[in-house]
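Shown here is one chain on its own, the form predicted alone, set out as structure tokens.
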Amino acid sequence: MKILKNASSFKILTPVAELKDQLLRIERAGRTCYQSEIKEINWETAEKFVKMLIKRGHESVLEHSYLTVQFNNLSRGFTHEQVRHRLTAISQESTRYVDYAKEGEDVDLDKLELKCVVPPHLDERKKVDLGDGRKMSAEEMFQEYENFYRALRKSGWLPEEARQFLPIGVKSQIVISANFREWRHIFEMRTSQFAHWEIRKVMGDLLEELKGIIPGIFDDLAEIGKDQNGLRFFGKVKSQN
């Protein structure tokens, strides 16, 4: 069993040049609505135009876009929340077909290892009272999950059967694709003060990176505070322009 702490990450799969070019496409599409064609569309005009669309609430034009992101070393809790965003394309690590005991073509149940994500602001080694005279830490509990999963597999249970007893904290991976308008909705929901600590941390980091790559689209979403554990949260701010 391996504990993952502060290991969640993301990788933007859409090439940067392609993301920037989509700003130009958005401006061309938007100017069709307003019949306001100009001689030359460039990144500077596109950024200004996009900010105008968002300020006016005309965000449907942002749907002429696409962004794909891979999220790594996060929990099934993260993915359970993320897949609730219906206007996305989703490809997720399967607990039916992924065999945690498989290395290459070989399956060795004695080498089976589960990876589990734990809260970075809590001590997974601290024991808690179970109320029946026993004390156990979160780390020990995860170890028991691994032991039980291994025992089920050795007794003949298939991965898709034994997975019924995997914890929500088990490590997962997911790829999400959506247009910029939907990503704005995701960021508003998942980086707010009320979002879960794991998804808020990863989405906040992604939001800040995207703001540097495609200016204008997410500029009105910014860090507005930190919670009691020092984790940032974001929200809409008034444009400075």
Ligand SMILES: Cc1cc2nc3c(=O)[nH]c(=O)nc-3n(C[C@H](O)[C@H](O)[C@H](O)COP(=O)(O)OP(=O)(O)OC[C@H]3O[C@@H](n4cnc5c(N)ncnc54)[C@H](O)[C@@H]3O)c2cc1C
The other form holds:
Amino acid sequence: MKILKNASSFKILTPVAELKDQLLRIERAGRTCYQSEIKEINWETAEKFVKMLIKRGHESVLEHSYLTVQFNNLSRGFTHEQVRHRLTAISQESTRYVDYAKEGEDVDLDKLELKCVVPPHLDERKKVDLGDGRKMSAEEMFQEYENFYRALRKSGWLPEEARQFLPIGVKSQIVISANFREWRHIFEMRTSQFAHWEIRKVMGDLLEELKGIIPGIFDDLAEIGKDQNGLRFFGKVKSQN
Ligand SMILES: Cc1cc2nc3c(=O)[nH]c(=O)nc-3n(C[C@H](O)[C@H](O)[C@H](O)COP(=O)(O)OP(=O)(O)OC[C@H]3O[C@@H](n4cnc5c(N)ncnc54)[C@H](O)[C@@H]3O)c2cc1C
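Right, the form predicted alone is done, so what does the form predicted in complex with the named molecule look like?
After this comes the whole thing, all chains and molecules, with the earlier chain placed first.
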């Protein structure tokens, strides 16, 4: 069993040049509405234009876009929250077809390893009282999950059967695609102070990176505070222009 702490990451799968081009496309589409075509559309005019669209609440124009992101070393709990967003395309690591005991083509149940995500602000080695004289830490509990899962597999249970006993903290991977309007909605919901720490952390990091790549689209979403564990939360702020 391997503990994953502060190990979450993401990879933007849409090439940067493609993301920037989409900004120009949004301006071109939006100017059709207003019949306000200009000679040259460039990054500067596009940034100004999308900010205007967002300010006016004319966000349907942002739908002329697409962004794909891969999320790594996050829990099954995280992916379950992510898949609630219906206006997305989703591909997620399977607990049926991925065999935790597989190395290449070989299956070695003695080498089976579960990777489990823990809250970074808590001590997974601290024991808690089970109330029957025993004490156990979160790390030990995850180890028990792995032991039991392995025992089931050794007794003939298939991955798709033994998965009933995987913890919600088990590591997963997911790829999400959506248009910029939907990503704005996801960021608003999942980086707020009410969002779960795991999704809030990775979505906050992704938001910051995207703001540096495609100006204008996410500028009104900014860090507005930190919780008691020092984890940032975001919210809508007034745009400068
Ligand atoms: C802090 C927090 C706590 C939560 N707690 C719970 C909980 O306890 N239990 C629970 O079940 N869920 C919970 N959720 C999930 C939440 O209820 C939503 O399912 C999830 O955030 C997806 O949001 P959405 O439906 O707005 O967005 P999306 O599915 O991303 O859709 C985007 C927008 O498109 C529109 N839309 C999409 N589909 C339809 C449709 N069929 N009809 C009309 N309009 C549509 C809506 O305007 C929607 O806001 C929680 C979410 C957060 C952020």
